[in-house]
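Next up is one chain by itself, shown in structure tokens, the form predicted on its own.
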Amino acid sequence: MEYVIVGSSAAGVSAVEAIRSVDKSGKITVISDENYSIYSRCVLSYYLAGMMTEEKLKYRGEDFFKKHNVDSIVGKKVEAVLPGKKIKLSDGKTLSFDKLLIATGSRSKMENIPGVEKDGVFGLRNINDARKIEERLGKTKTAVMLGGGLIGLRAAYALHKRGLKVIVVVKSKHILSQMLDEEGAGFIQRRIENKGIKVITGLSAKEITGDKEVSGIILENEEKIDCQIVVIGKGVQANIELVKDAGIKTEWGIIVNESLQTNVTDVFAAGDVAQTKDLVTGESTINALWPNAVIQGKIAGLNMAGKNIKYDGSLGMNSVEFFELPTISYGITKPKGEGYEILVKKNDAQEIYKKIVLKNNKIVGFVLVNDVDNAGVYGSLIRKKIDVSSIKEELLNNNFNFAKILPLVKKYKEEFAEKEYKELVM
């Protein structure tokens, strides 16, 4: 059996380990367009902030591929999936496969405004982005982030830590608009502004100025801001170009079924490039998050090796901490339509905000700011779709914890079938 995996980040690495757990002798080839060892993109901002060395980015040893008997091709892009179970590489060579996993991930969405091509304009998606930003720090006093999502704010936090003046420009009414409601985001915005990061909301940049290099931006209201670095954090887009002529169905990403297989036999997709069912909403979408990619890679790898494992679906969840203010969001945080019940508890003085979204007495989402201890408990109730009507009034109490759901664990023991729950339900 010849397995080919395109991409060597979370999903690709997870797939290698899964395949080898079943098939000890099949040929595995992993192809990456990067030259760098296996590293965690999740913590790039900590590296950029100077809080983590480059060595610490690596989450598998240098001998990972050798240890798993994998042929690794680095620094080459897969340009196309061809008929007859072949792929075409950027050097013109072709490679055959019996089973193919596309784990090409996603890239930063770049602004379509004049000046975006200038030196000093970056995304923050891979190690090369972080290195290039770092190289420019010596001649930078002010950095502007275009976008107030996780990428933009993580970059802002990192560059503030490096001593730069940092300005975040957000078109939305508030930061983290895809992750939080306005009230929850307000706690974070006040914290980062108090620490010296300026946030401009309701505006976007219409031009990046300078000759070859960035010298500033011009906002929609004609305000000019001098800066030497611009980081664009407008979300990500899936790297699906290699399948455009392969007859593989795509929408925002590559559409896969419960086995994480595409509509083409023996071609699978996992990670940020895969469009799967959202576990809470039931909609087909991309939840481009590291934990989802790891699970998808594992299941795709097992299925490629002959198993028949079903993927329940992905979850939208984010965890972030800026200036000692931890925040976690999960599932539906800004419900639209009828039938939702919202519970909120907050303490302005302690900067605590807790919000739970329910539908039909089941938790479908939550936001926790500065009090995140029960995130695991709420998350478990969401994944298992447990009716919480009997404890609904207690969910946001200060003394709520795992012990409060024990009656539910026993009542719904079929749902809590994992090993860690067995002693509790006996």
Given for the second form:
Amino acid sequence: MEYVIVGSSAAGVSAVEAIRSVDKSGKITVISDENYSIYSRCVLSYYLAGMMTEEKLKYRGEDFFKKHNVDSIVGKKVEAVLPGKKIKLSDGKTLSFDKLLIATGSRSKMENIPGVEKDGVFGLRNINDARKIEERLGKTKTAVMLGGGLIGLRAAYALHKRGLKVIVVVKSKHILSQMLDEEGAGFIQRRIENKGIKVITGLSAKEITGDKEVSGIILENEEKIDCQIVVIGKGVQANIELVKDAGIKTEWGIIVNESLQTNVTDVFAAGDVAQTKDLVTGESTINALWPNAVIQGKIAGLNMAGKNIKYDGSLGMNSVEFFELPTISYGITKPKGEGYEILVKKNDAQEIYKKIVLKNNKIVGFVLVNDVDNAGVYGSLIRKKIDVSSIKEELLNNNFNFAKILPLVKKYKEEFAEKEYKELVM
Amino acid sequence: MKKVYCNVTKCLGCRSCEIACAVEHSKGKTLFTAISETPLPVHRRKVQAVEEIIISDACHHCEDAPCITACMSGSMFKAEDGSTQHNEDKCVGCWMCVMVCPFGAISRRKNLAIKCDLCKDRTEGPVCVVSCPTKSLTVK
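Next block: the form predicted in complex with its partner chain, after the form predicted on its own:
Starting with the chain above, the whole complex follows.
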């Protein structure tokens, strides 16, 4: 059996481990267009902030490929999936496969504004971005983030830690508009503003100025801001170009079924490039997120190796902490339409905000600011679609914890099927 | 793999296990020195209650551990004995593990996730078990 995996980040690495847990001898080839060991792109901002060394970016050992008996091809892009179970590499060579996993991930959406090509304009997506930003720090006083999403804010936080003046420019009414409701985001926005990061909302940049190098930006309202670094955090787009003539169905990403297989037999996709069902909304979407990518890589890998495991869907969730203010969001945080019930608890002085969204007495989403320790307990109730009407009053109590759901664990034995619940001595 | 189990019919909620856990994970390893350490040692076992049920709960060392899947710094891992361990040196405090732990068993201290390690450095095994006056905690 010849397995080919395109991409060596979360999904690709997890697929290697999954395949090897079943098939010890099949040939595995992993191809990456980056020329670097396996590393976690999600922690790049911590590296940029100077909170960790480059060595610690490597979340698996240097010997990972050797240990798993993998042929690794680095620094080459896969340009196309060809008919007859072949792929074409950027050096013109072709490679055959029995099972293919496309785990090419996503890239920063670079805005189509004048000046975006200038030196000093970056995404923060891979190790090279981080290194180039770092190299530029010496000649930078002010950095501007275009976009108030997670990537933009994490970059802003990192550069603030490195002593730069940082300005975040957000088109939406508030930061983190994908992840949070206005109220929850407000707590974070106030905290980062108090710590010296400037946030401009409701405006976008219309031009990046400078000769060869960035010297500033011009906002829609003609206001000019001098800066030497611009980081674009306007979300990501899936790297699907390699399948465009392969008869593989795509929309925002590569569309996969419950087995994480595309419409072409033996071609699988996982991670940020794969469009799957959202576990909460039931819609077909991409929840480009590390934990989703790892689980998808694992299930795709097992299925490639002959298992028949079903994927129950991805989750929109996220966790951030800026200036000691942790925030976790999960599922539907800004419900639109009928039938939702919303529970809120707020304490401005303690900067605590908790919001739980229910539908038909089942939790479908939540936001937790500064009181996040039981996020996963709520999360399990979402995943398992448990009727929580009997503990609704408890949900936002300060002493809510795992014990509070024990009556539900007893009652819904089929849903709480994992070994760890069965082991409870009650 | 050996784990710690709590028999909720025996647990009185005295929190002896919490204290023993915090002391075991302190620098000085005595109650007297632990209370004056900075940062204060954190207990990984938590006594919780609902209605008439009291449970002393901690990391369940899940077979298919969500915290390992979610960990984007590679600091959560399965040890050879099957327990879920945490390499605190690699942790960045992103709280992805907190987001997915179905037992709420991961605590935070500064930018470090903290969880039960089954007292891996204590040759006699988990200290909470011997600290429990009602024998509701057992290791097996």
